[in-house]
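Here you get one chain, nothing else, as structure tokens; it is the form predicted alone.
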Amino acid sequence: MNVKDVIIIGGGSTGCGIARDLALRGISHCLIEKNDFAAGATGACHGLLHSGGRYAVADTDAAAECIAENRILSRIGRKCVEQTGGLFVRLPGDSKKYRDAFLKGCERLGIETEVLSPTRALELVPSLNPALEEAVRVPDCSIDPFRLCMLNIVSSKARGGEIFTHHEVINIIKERGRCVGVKLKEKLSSSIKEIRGKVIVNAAGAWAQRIAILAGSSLPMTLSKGSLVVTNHRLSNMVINRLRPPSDGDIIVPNEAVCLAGTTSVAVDSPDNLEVTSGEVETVAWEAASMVPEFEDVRLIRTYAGVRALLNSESLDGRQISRSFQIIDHKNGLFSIIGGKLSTYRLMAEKLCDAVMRHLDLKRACLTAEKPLEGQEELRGYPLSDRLESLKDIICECELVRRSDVERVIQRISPKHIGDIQHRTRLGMGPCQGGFCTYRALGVMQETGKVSPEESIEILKEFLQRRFKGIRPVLWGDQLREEQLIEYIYLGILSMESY
């Protein structure tokens, strides 16, 4: 029988910083997700590693977490971000109130700031609109999920962590009223596993309260939609923020050869089935063109949503809804940690981990604050451009992956879905959203024996089915003239329509 100290449940930043945690204190456990990493709200965030500043004047707290964990994943995370710095800007009918109170949280909490003229903003970002009337500079940086996810799995299994992606949890066994294991289906063959653990970590974001339920427990919890847009080339090389209360579209955020704008805050109910509608576009577009004017005539490349799993309010506004972090000790074995954000998983992990030890009666302080993480060595840096070696064996144009990077991929985890290759390189992730690359990276998989030519027929309709969803609210103009192009390639060309 399979038996851990810890079962996590969740593949996301948080679940896999707890698996990055426990091993570098020598605790046995595994992680189980059922599809791959960062599959929720990590993979659908805008990537920006807060400096705090958005939360310093009515969620201090958080402000407080973000600004620590901004300089410390800065340090130990060096490929997992890039240093863009960031901007807080001011425009005509923007409170000056507001400003003054944002500079003061900023000095409270140690946030860095300099306040530039509009001629000093637009020096370091033309693109600016230009009749702001002043800008904050703060420390902001753009990080990569994907990366985040895997690097801290490098610690984990490089310590004999188990890793189960693509597994479900269909059950959490109890006996005489204490959790003690877990069921997992197999989500291609339907096996089922049992898994034995002496504590259950329930890091499932919003399914958290899924888990709970199956264990016999309940969560105070809130779902709040948050929905962006990709642009088809960056428009900045600073992420950019709306100096104002928070609200919908008053970020920017630079992502390697795109740019993110978000978000929006709507209330749900499940996690499931998100859609984008083209309401929430035009919102984001809209506000978005007010801090960058090129926004209004940019080509929109995709739409996508996350759902933040927030600490339950009777606010009726997801935005008044703390962003700081609660962990819950349900007394049965199972632990339950909600809340928080990307900027903070590292801290979330911590202290979870740290209740863990307490349980379990145990003293082995937490070291993932100081060393690095590990598997860097094994990824190209920032910015894109200064990878490009040579033209040789590109794979995805837009993204610079090269074949070596698809087959280094394939020979590790014989993936079955081409997500496991695009969180893993990037593939796909650039202007033409694996219009162009994902047939070559299918045709590498069935090169290397590791998909038959039926199952990559399978697993190009998925992924053609997910990747119209996020095109869909955005087909217009150029995107759609493109879409009827690469609807060629796939119906055509590569004779789609007998499937």
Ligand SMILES: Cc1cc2nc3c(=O)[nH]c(=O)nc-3n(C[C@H](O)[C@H](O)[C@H](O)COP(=O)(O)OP(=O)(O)OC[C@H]3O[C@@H](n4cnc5c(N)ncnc54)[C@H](O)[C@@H]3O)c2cc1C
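Numbering follows the first chain given and starts at 1. Values in this document were obtained by computation on a predicted structure and should not be read as measured data. C-alpha atoms forming the largest set that superposes within 1.5 Å between two forms make up the rigid core. Compared with the form predicted in complex with this ligand:
- After superposition on the rigid core, the Cα of A68 moves by less than 2 Å between the two forms.
- If you fit the rigid core between the two forms, you'll see the Cα of G430 move by 2 angstroms or more.
- Once the rigid core is used as the reference frame, the Cα position of V451 differs between the two forms by 2 Å or more.
What does the same protein look like in the form predicted in complex with this ligand, given that the last one was the form predicted alone?
Below: the lone chain, stripped of partners and molecules.
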């Protein structure tokens, strides 16, 4: 029978980080993720590797964790961190008092700052609102959440970690009141497996409460949705924050060829079926435009929403390790980890694994802060020069992804979902958001026999609906024009709706 020391539920940054940490400590483990890596909050987040500046005034614990982890990740994850640097911009009317507290806070925490005149700031980021009063430079970075997850998984797999993506935990097996394993369902085939483990780690993010209930434990949480918008090109090469107490729509993060702006914060009951409203889009675009005026006219290519999970405070009862995230030992073989940030995922994993090691009565030190992430050399991405070489083979015109890139991914990982290919090639991440190339990529996929033609059409339909949901809130201007074209292609030319 398949028995592991640790079963990890959730393939977000937290779960993947835990898998690597355990692997480096030589603990046998498996990870179960119901979709693809980074399918939850991790993939829907801003991708800002915080310098800590944002929390320097109101939440100094979190700020201290951020700057420490920022330095560690910059060292161990060179290839998935872009050293963009960040600016906190103060606009007319923004409090000077806050700025003073900000600088003082940063100084106390050891976050490097440099106060820039408007002229100097505009040299660095010409698209800034020229009316700015001043800007403060901090070591914010941009981080690719999907790559980060995959690189953590590389270490896990290399040391025998078993990874089940597209497998959902549907039950927790209990014997004499203790959690001893999980039941998982393969999403496409609906086949059921059982895996046994000594410890089960619940890193299911906003879904963690459901896992806890399966285990007969309680985990009262509050959920808050955050929405962000994606532009069709980079408006800034640096992270832009507003120099004021954190609020809606005050961060812009460059990522690959685009910028992400957000977020909002709206209480929700469920982490599924998130809708981004037109009102949220307007708030975010409007706030972003106050820092970078081009936001008023820029083409927004889609929206995303993710859910932050917060533990209800009454259930904390002193077990918290830090104010910014919580580890709960349910005393029945289940450990939950809630809250935190992408930026501090490694620290979260370290603390959780320390707790698990104590539980297993093992003593092996955490190595994740010293050892660089493995597999980064292959993750060079697909540099433009390479891609231009064989233009005739291009199947994604927006991001210049070749048929051979797609075939390589198919050979390597036998994907069952279009997202598996997208995340590994950037297929469909450009202005048309996969409207054209998804059909092609799926055609190639079914040609290789990895999915059947029927399955590939089902996947395509599901993709198109999901895509539409993300785009619908930003349908005006050029994005509306493109959408009408895509609609005509799938309904008018292919008659897909009758499938």
